[in-house]
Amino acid sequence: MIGRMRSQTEEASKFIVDWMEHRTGIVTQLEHFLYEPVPKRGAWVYTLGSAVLGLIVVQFLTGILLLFYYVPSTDHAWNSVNYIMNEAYFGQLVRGIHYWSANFLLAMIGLHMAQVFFAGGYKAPRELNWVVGVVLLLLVIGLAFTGYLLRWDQDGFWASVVGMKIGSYSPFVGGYVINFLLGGDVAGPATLSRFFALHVWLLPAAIAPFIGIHLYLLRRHGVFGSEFEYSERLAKLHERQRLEEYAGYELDDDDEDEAERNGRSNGRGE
């Protein structure tokens, strides 16, 4: 009954998967989405980027379950968070997965930054996709300092002060960019409003086409950064570039054979 069961759930799945794949064609993007070629030698190291990517769709996930429950103003945010930490159903458990995730994020990006780096995978014709990966490291960070402040309690309000007080020494912009982000001159309910604002919507917008742009640029140019991680490969490539050649030439000769046979025949037969 057992055997049964299990044998008509697989012809069941290879049905559906058969019927997608003969009209959207989505196994075969599938594949070539998730499986690319890396070297043999430190093959887990070329994982970093999968864990960030995954790091940062469980941030969208968490965030997203976390708003259904906090309230972005100065009197009810610190309320809120408590009620989500002792009230709500796996409230705990979310905001916990929120807040450690966001905290592996930074090091799996400094990991991987690490990664790129010391492979080489910053130079040409990927250093459009190294940029592209600072941009993000950048609006990441964005993420971290204006999520920091929502708590709205005595740790997260000073540590936002501090660190905006540090960014307003910078040259030029800074003192504007500073004061946008207070919305007057002190920290109160419209700077609350915005970092809320910058955290849920303009920094998660600005991340999605971002990170659409870096694995469109990986899939475009490969992982791979230094000559010395693929030598092996190159060399097979060569000498299957360098055969191929010979087999050219060798069928230019063949035809050359053939058509001084044929013009002897020819000649014969006239």
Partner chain sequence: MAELQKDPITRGDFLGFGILGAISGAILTIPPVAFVLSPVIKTNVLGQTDIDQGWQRVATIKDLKELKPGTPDVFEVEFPIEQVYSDKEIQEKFPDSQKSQSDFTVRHAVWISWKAPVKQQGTQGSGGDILGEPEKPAIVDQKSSGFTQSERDEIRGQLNILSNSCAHLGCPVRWFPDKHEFLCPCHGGLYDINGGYVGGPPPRGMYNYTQAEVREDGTLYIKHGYDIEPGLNKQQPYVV
Given for the second form:
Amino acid sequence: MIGRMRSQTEEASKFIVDWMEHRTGIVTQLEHFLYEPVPKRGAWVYTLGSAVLGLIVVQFLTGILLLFYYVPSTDHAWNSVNYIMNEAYFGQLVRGIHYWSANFLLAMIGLHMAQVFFAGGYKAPRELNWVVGVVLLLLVIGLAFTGYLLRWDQDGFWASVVGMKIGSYSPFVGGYVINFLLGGDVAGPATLSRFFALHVWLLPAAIAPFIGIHLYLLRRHGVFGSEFEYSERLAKLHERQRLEEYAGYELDDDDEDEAERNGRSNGRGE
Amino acid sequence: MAELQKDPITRGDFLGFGILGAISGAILTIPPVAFVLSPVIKTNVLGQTDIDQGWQRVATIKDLKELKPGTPDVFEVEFPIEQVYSDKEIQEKFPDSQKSQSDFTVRHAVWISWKAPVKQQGTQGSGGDILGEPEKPAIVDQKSSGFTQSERDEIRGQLNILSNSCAHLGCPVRWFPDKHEFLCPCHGGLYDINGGYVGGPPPRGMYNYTQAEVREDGTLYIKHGYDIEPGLNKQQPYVV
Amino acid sequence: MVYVPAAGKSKPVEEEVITEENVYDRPDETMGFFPGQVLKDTYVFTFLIIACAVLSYAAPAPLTAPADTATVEYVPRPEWFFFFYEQMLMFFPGYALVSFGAVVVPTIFIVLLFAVPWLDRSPQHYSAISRPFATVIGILVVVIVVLNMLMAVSRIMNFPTA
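The structure above corresponds to the form predicted alone; please give the structure of the form predicted together with the partner chain next.
Time for the whole complex; same chain goes first.
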């Protein structure tokens, strides 16, 4: 009885897998994705990048959740955040995760960048992935800046005022920059709407494809950590080179020396 | 996978791509850019402002009487602003609707003090102007209303009307009575009682409200507008 | 690129001749992305999400008083990751320098950041020790950022209260 059920389930699952594979090719894709060989040494170092990815996903999820209650208007933005914090079930947790994972995200990005820089991970053929990474960094900084104002509390408001005023010092375009950010010439409803649009729609929409490119390029060229992953192979290479060098000396002991000397003197003569 | 099929592109195809691309491209780029940049166009190109340009009351004669020389006092002024919510139009079109019964305002903190005479103009790196003792016009204490034009001008001339926005990065500045200076809490910009630059990173002194008047009853009114050098206008950081 | 199925073949032929060209083709030891790497990633992620959850009750996300444009009491402070930048602004006073320090220098820095792969092109020098110039510059940047952060913190802590 159990044996028959087992075989039936097996057949059914095999059928589903085959069916999906035939229609979408997803099974092969998954195999490629899951079973790619990656360096065994330094695996903990490479969790930095995945941590960044995970935290960004958390940002997306909790951000969408917060939008269920948040009201982007100067009259009610603060009130709605207050409601999330005090009234909504687990509101404190959802907003807390959004807030704290943003902080961890910035820290993790810093560590991730430092690791890639000091390991030389930006070298050919991975230059473009570094460039995409810098774009992602700028987008995340933009998100961090625009998100701060949305609470419409003293902290967020004044930090944004300072930030916008910094923008106003841009050479040649300062006046345009600040009026663009303000949505006019005073910090008011238009400013909040703008920051909301940037934080919730424009920047996340921009960041998503760049994350995709970053991951695609990573998979295309593989992670490159540091020379310590290759220490055995490098040792073998150096050993072989050394042996070849010795072999060279031993083989052409006299003749080569003679030829070399002649060559040199010829060279000098010319 | 089928072999790739690379058909040649004829001149007609090329033209078609060009024209269609231009049409869709124009529709999808020009209006959206103008849409997003409309505040920039309105304020920087057309010179419009969101802030109501009418007179706003700052302080009564009683406040001015109580204003001690050498001690600036802060007053709150509400400037009605017209931005996004279009309260005015709604109130005109649908006066009975519950929407937007009140104007949206932006509140400014205004530092008011009696001017201290500048004895010696400060030079670069000298640590600001050398100031005398601030003076309060005697007329303020003598009368409570019915000020004449010359008296009103005298009072106006003796008043510092300063924005609380630091000229460096717009943080709210505060008065330190023991030091007799305004201090910006963000980066330590220092100003004297007249708002003149004393030290720290700010590029200039505090912003003055240039349009101000004292009326017959001694009430001080101001309009929104600062002493921003017109030459530097495009690069001049605006007061937020 | 040819796809090599990972199962059981992560270690190809032992007799491979290692040359300058192929030395970096494959690390000494490999493992399948799943489960080895995925498990480690999950450990880190779980730690972070637990930390977030605990912190959101232990140190709830701040919400200060509603924005007030007319305050003279409030002291604006940036978030911690902008501390170093904010501190840097103090070193650039006056019209010419404010715009220089606030916008021009950071822009140059970002452009240089973009250009890093083309500034340091020394081939086959991956290890931090074998390219001291890049490493020293990197360490300098980190030190400057950390020092500026500490200075900002000390400035904020020592701010005089009226």
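We call the rigid core the largest set of C-alpha positions that still match within 1.5 Å between the two forms. Predicted model only: the values in this text are computed from it and were never measured. Positions refer to the first chain, counted from 1.
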query: Flag for Phe68, CA shift 2 Å or larger between the two forms after aligning core; finding: no
query: Leu30 C-alpha relocation of at least 2 Å between the two forms, rigid core basis; finding: yes
